[in-house]
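The form predicted on its own is given below as one chain in structure tokens.
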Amino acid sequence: MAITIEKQVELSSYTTMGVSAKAQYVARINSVGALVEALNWAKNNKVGILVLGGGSNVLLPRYFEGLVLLVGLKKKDIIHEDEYSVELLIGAGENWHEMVEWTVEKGWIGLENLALIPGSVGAAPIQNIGAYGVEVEEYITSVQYLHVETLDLIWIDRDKCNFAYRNSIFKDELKNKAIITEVQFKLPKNAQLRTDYESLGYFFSQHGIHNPSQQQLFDAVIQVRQSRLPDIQTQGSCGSFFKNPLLPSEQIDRLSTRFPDIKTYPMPGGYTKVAAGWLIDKAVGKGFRKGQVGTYEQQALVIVNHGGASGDEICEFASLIHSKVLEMFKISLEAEVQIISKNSKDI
């Protein structure tokens, strides 16, 4: 057998909200012909698959029966490439923010609005990340995933994976039976830079640059989101915890006559989306703390670990947000973190 299947592994240094969980078998996943190969031998002990690439939006169980792939596919090809764009090849496995970053050393423009994301490659078209008014969907040409029951090798291209906010096919139709393999970019030479979000507005007023260059935002971006967000090196976060809810035209009217102040952006098909960090803050409140679980004291969006909490504390504290939140605005959130029952076959 060409993998190790390794036994109660810990698995808190493979996610990044530090969460002591346990997995009963894990396999370390260097090629697809390993992820075939660890299937065909959880089908046949008749166990369930967990897959982590970056860990750094989901929230594990104490512990986990069955199998957890723990994906390494490395790749970063230029399968094309002209006087105006670049088309690229990346593997599952590789680092969100490095690969940002490797494009932005390149001149290649589209994801510096992305950096600092935490997560590997092939998470990002799953949720369709997105920061400072960029989707990934945006760039993706095509993605690659093998199919857990047939184990074939599959492409899809852009317009069939039905991208929306923070939602993809990977999440609805192909859940739990798509393991993406790798993912397809393309990106412009010469396109006009994204710097008109408010938060990059306010950066380049602050620092009295005027005409930034895609290196500068890029250091803009790394630069507010760590102003914004906790150092997942010292301190346990998924990042943001909710969605932002997508409201129709009539809430959000009622919503701005009891409060004016409120945080929102206009979105695509007559929806509007509102700030969830503002609500959380409304409602309980920037550094709003239960035991070791708490709201991040520069963002209520993110719930923080201040240290040895478990799985199940950091629920029952998102689950006091939310009702919160409900009972002052009768707004239900949603949760952007994957949290994973202790045998559950959710990929």
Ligand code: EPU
Second form
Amino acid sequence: MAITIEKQVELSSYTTMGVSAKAQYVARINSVGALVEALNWAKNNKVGILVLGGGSNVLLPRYFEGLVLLVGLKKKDIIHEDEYSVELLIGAGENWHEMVEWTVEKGWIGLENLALIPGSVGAAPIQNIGAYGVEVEEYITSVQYLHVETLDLIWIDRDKCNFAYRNSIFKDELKNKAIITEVQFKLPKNAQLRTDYESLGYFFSQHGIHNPSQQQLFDAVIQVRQSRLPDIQTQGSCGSFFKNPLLPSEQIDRLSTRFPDIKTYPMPGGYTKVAAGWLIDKAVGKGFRKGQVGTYEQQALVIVNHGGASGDEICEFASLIHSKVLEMFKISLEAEVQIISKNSKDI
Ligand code: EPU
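Okay, that one was the form predicted on its own. Can I see the form predicted in complex with the ligand too?
To see the whole picture, the full complex is given below, headed by that same chain.
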């Protein structure tokens, strides 16, 4: 057998939340062949699997009974280029921010608003990562995955990925069934930059920048993120812990009479999205803390590990926030972070 199965591996450094977590078995995956072997091994040994990309959106249990796959599939190919656009084929194990940096250096437009999002390229389509007015679905053309049961390698077009706000087919119909191996992107060479997000507009006016270049936009996104979100190198977090809830506009209209400064975004079809950060800020505040877990000092939607908190403590803290928001606003927040159970076959 070409792959090595390691036993009793400490996982805290493979996730951004930094909770202490151990896996019964771990395999490091550098090729599709190795992935197939690892899946066969898990099947023969009757253990569940868990795929870790950048570990930036998962909360692990103290002990995971099963096989953790550390997907390190690398590839950075230009598969087509003309004067208008470029098409890229990127391995699931590539680092997301490094890829964005490369596209900005080349002057290919689109991903600069998604700078500094932690995690891997393979994780990006799963929750359709988004920031500062852009969602990755706009630039993905197709996704390749390995079907865990049939072991077929399948390409799925973006139209079939059911992309939605922080959601896709990979969190739904294909949950536990697909391991993303490659992602194909198409980026324009000439396109309008997306500078309209409130906090970016504020940043540009503060810095006297009128017509930002792509590089200036990229730099602004990095600076705004750094000022609002914790540095995962020094503080454990998973970014936003909950999704911004989408609710019938009538419900929000009723709330706005009680809370006139509620932060909302009108959406199509009679729905309104509410800033969960604002709700949590009102319910418990920024920098609210219980033991070693708390809301971040600059952004209440982000839960941080002040050091040594277990996955269970973080879950308990998240439940407390959930109930405080429910009590105050009658809104039930949904976690954006994937909470993994101890022998979950979750991927
Ligand atoms: N707000 C508060 N108090 C807070 C936090 C936010 O009043 O403690 C208000 C802000 O002032 C703003 C509004 O709520 O008016 C929205 O806040 P922000 O612009 O920070 O964005 P967000 O909706 O909280 C989303 C994404 C982030 C992404 C930012 C920027 C979700 C769940 N989160 O946050 O993504 O970086 O927009 O585009 O959609 C992530 O998914 O992990 C993540 C960090």
